[in-house]
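The chain below stands alone and is given in structure tokens; this is the form predicted on its own.
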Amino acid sequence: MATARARVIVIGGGTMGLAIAAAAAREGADVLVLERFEHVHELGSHGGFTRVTRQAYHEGSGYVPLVRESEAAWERLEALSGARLLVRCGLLEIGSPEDPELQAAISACEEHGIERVIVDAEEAARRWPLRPPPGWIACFTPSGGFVRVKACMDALRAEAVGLGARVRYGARAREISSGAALRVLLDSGELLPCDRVVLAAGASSSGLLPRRLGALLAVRRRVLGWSTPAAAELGRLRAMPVWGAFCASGFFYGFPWGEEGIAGCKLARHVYTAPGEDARLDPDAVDREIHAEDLAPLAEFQEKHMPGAVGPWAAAKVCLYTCTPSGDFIVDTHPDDPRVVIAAGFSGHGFKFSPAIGRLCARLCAGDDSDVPARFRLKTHLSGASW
């Protein structure tokens, strides 16, 4: 006799509920997605065509073998969808050598064997149309890049629902119910039962967790900005790398001029570092206006450290991200009924990550957490730092 199904209802049609729909569908479950919005939209954590995708990875060293999966994974989905997904220009990493974050990205490189070449800011100012201080250096690592949101989303969706997954948009979940039956009741009153959910609802999943557990999640404000420089600049904004500035203010991180989506020079500010600065938000309250205090850090990082690239804005953008404490993720299953799976508290740096982030979660649907890091469970955030 044949055996059932797991049935699993993934909250979240994002990257990584998409991500996870494919990975799990894969492994043979019955896989429904549910996402309150529509395939691609710019309320969430995905908007701004373009992500960042890096090995030298100054968030931990622990990052680099799921980017390197990642990226593997990035690559067979170019075979099978036909479209580009990564694009690998390089990444440059500039700031003081006594940063610590840059120190830790260099030593990211030194662990994995991560090709990287490190120059002063004099050579950086000769070979990239950036302007650092004196003293500062600045890491380039050949494999760094960026991935193409609409096109892996798409190749993503397009997998997930080829083994078999379906897509429900416009479908608000309002509660997962657990009990001898689990259950995710719909805003719409409709009530779904299933063996398994993966809870990957961006800025929106601290409102279907238990208060201990939503309390871990802080949904933040970013704006992305695209600025038009003078043409005679282009030539050489268009051959750049993919880059990140550690600053005084904050860690600023953009990229090459390009017609993704919008044309210009993209960037943003990553990290905040003014106290008060980076306010806690509502997810269904946040300000979508862009205001001139929005852009000023933009524009002043621009005229100090890359002055080709000033120009009248073209566009700008929120975007949301959703952190933890640690900036570290969430993935593992709840602690009051395992049959739930947690993918949150993706801290604004996780888009590269979806698909390790899928085959995680649908292992984890399957009982098997023997991959999931320690820095991704849910004891080590209760335990570490808290707002």
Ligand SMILES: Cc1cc2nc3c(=O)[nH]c(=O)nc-3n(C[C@H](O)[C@H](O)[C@H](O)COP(=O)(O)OP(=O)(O)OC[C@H]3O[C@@H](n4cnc5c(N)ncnc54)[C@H](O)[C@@H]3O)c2cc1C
Contents of the next structure:
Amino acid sequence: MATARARVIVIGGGTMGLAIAAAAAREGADVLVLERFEHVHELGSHGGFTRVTRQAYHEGSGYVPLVRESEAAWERLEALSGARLLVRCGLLEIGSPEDPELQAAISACEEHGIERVIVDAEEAARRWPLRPPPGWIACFTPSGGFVRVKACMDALRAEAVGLGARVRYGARAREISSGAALRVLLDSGELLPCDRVVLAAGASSSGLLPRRLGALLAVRRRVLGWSTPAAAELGRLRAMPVWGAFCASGFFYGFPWGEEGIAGCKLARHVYTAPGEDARLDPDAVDREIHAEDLAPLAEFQEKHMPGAVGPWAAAKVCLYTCTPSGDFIVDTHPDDPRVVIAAGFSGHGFKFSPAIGRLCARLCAGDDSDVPARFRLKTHLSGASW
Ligand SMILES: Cc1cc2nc3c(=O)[nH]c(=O)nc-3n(C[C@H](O)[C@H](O)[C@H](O)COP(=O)(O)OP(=O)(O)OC[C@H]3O[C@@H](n4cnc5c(N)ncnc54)[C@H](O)[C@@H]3O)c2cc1C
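Now that we've seen the form predicted on its own, could you pull up the form predicted in complex with the named molecule?
After this comes the whole thing, all chains and molecules, with the earlier chain placed first.
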């Protein structure tokens, strides 16, 4: 007699939810994805059209195999979908040679044999349209680049649906009911039975498991800007790699000039917590207006380090981080109910990993936690710092 397929409900049809759905469907599960909004939107964490992918991982060299696994998955999905998902234009990182994060990026390269070229500030300024201060260095890794958000999410959804997964839009999960029978209650009042639930609700995750996640997750408002440089600068800006700069006020990063969604030079500042920041933002009440003070640090960075990219702002967008205190992700089963899998806290650097996170969650649904890194486990987070 054939065994019944496990019924898996994935809460959240964003970045991780679609990757989890594809991976669980590949393993033979009967998958239903619940998404409160629509396919690819700007109210969560995946808005803004593109995401950096980098192997020179300063957040910890343990992330490198997961980046590589995901990049291989994007390439596999490119072959399946015929769409371009991953653009390997290289990654250029600049900073003081004493900067611990730049040192960590270089160590990750050494540990994992990642091809890199390290040059001084003068040579960097000759080769690329960045101006590192004298004494800084630049590390170029040809494997870096960016992924195209909508194309990636289209490909993940197409794969999941092709394997029999269903995706329901406008379906907001209100509660995970974890009694003898596992069920998900929707806002509509519908109760959906299942064998496993994967919580991948991005910035809204702690609202569904407040007792377990409330103290660990902090939603942050972040702003992406697109500047319009002078026409004479476009050639060099278009040909440059994705870039990052380790500065005292945060990690500034950006993309070559391009027309992904918005024509311009896209950049942002990556910090888990800015001074004075409120640790308890309500994701449904985030200020989505752009203010002068949002763009001031980006303009100041360009004036100092990337003068060719300076120009009027073509656009700016608000996007949400869901941060853990350490910046590491949470990928684990619920400590009180192993039928519930949690994929949350991607702390502003999760997109590039989504295929690998999908695989880890599909394995957790099947009762196998052997590949989950210790840094992603709830007990590691609970034993560390809190907000
Ligand atoms: C400004 C910015 C820049 C970034 N840059 C990078 C980068 O360069 N490289 C990189 O790798 N990562 C980057 N990231 C991080 C990356 O985009 C996120 O880590 C990733 O998108 C998180 O995926 P997620 O699935 O957790 O969230 P989302 O993609 O937001 O998905 C969560 C989904 O759950 C849905 N949902 C919420 N509540 C419910 C509910 N109750 N019921 C049903 N559905 C629900 C939401 O509508 C949403 O679609 C960046 C993030 C931001 C904000």
